[in-house]
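This document starts with one chain, in the form predicted alone, laid out as structure tokens.
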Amino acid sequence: MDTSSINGILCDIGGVLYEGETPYPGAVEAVARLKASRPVRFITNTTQKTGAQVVAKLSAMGFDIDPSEVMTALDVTKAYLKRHGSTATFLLTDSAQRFFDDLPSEPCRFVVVGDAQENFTYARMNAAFRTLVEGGELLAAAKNRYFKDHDGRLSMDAGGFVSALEFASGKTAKVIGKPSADFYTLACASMGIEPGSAVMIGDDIESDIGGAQKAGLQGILVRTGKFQPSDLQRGITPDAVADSIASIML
């Protein structure tokens, strides 16, 4: 790949620089060495941690990481729906959803999904499928169909009850965080730079390298978090391919 034109670098969190509680062998030192090179933005589509929980938990693990350099599915879905003055119908974790609180209580003119785990209940997915029949908008903070879990294992992600949404209620959901382009385009404004000379590191072959790739950026998979070697014959080509984020040299 051509590192040349490269003037900034976007990177996935869990998967890439840790899996469950560790960093990745070298993780700690690669961000170091990515960040001393050129500006870094670390993207997440995690609905269950805000901005501020997600640098918490990469400092405990010895990361040195700043708030500003981090932007989460739900800092972007939050900052969505201020622009447009509403709440939501939300299918969101307890804790996810507590930090939308600060919202005006009316008007609800949108249903936001992310990973509600035992959220997903018919009572809230049928009243979030009743706002949107009532005329509201659905919102996916995420669409991932699915992640790597604490235990090591895959578990399933938002985007099949998206789907069921989507299905139930003839609407397309609006997708905020990756692989939305929009997503991509303010993560590279934030550092001054276009997409096309920008790189995304990421181990999900669809929402990171697809995504990334559409939006005009290049994207390199690591093979590791959710990777499946079965992901390189998805119809999606990697700029580059690396073992661990430890490999990258950019």
Second form
There are 2 protein chains.
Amino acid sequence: MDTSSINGILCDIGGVLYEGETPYPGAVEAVARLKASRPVRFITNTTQKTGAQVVAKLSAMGFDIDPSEVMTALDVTKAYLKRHGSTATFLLTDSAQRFFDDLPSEPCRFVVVGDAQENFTYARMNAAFRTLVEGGELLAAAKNRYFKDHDGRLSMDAGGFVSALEFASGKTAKVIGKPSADFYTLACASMGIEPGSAVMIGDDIESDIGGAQKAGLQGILVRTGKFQPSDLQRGITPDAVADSIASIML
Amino acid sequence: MDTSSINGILCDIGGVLYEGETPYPGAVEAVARLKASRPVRFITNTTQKTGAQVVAKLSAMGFDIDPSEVMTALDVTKAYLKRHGSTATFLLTDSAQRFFDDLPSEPCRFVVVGDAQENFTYARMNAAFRTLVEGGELLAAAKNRYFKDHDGRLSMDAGGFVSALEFASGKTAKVIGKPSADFYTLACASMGIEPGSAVMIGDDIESDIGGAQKAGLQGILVRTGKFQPSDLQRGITPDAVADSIASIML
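Form predicted together with a further copy of the same chain structure, per the form predicted alone context:
Whole complex next, starting from this chain.
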């Protein structure tokens, strides 16, 4: 890939910088190197943590990352609700939901779905469905298919539950996080650069690479995190593939 | 519609014969009249009851229906598993799952999804997802979007949760119940008639009417149960529309 035209870097977090609670070998140094070369934004579809919580976790692992350099799907979802002057029926973990406590309690025109884990109960799903049937709009903070869980196996992410509500209600979700072009454009704009001069680094062939490419960025796939060799046969061609973030030279 | 060529009748149950625990006015008499005119099969996507349980409920309400005249999605799902010599990971209510207790405990090559209600927990959904990722096949005992609940409002049916597993795993479910053409063909065959000479009576524009028409039957939509006026604007044209089963003369 041509790196000379790259003026900014977007980088996924989980599965690229660390796994579980441990940074990948060389990842801390790689982040320092990337930041020294160009502006960087760390963007994540996590819907369990706010930007501040993500920074705290990264700092504890030794990464030197500023809160202004992080954008999570949860942050962008809250900004979206504020812009529309509405709160929502939330399908989120309890702690993620508390992040929205300062929104006014009405009007409630949206259903927001994130990675709610044990809060994906039938009762809560059905309440969300009824809100949609009665006119609510569906927002997917993220629509990822799965993530690599603590036990090393894949687990269902929010995407399936978004699909469930779409199918039952007949409505289509607006996706706030990756692979939404809005999310990539917003992250590039925060660095003052155009998508065409940015590169995205991620482990999710669809959300990170496919999404970034559709928004006009280049995409580098890393062979860490949720990467599986079969990802390269799914009709999306990364601009480059790297063994890990440590081997990316930009 | 032309009724002279009709040699057999298929009839949905919930929302057509009764609502809650109460038969619709004239429904008991209508069933007797239909049965006197032609062979009838009562087919239902319920995945909470076996045929025998359905008959017991109908008898208690005064309907004269023989077990041999009833086919439920649960019965057909069990027949499918037996034919394939396999058990499954089940997403069903506890009582529905007990209906499968006599299957051999292995091999387990399928995930079966029905209307599991409170058993649609994240843990169970994720276990089913993992079975699919590791090679299992997905069977939707039914894939209905919603049903009319005890409180008179719509509630999510199994379909959304089937979609969730399809989206997360990338696999497509085989649908056993309506609107599967197999289900309609099987029900017609049990009466010794061709789909082209059968009519289906139901309250679900997609599953009952659209599905039956695709399988070659005619379809009569009743304005009871989950019927909503907007159903007639969804691109499916019933061969006839009746206020209720009581007003159907065949």
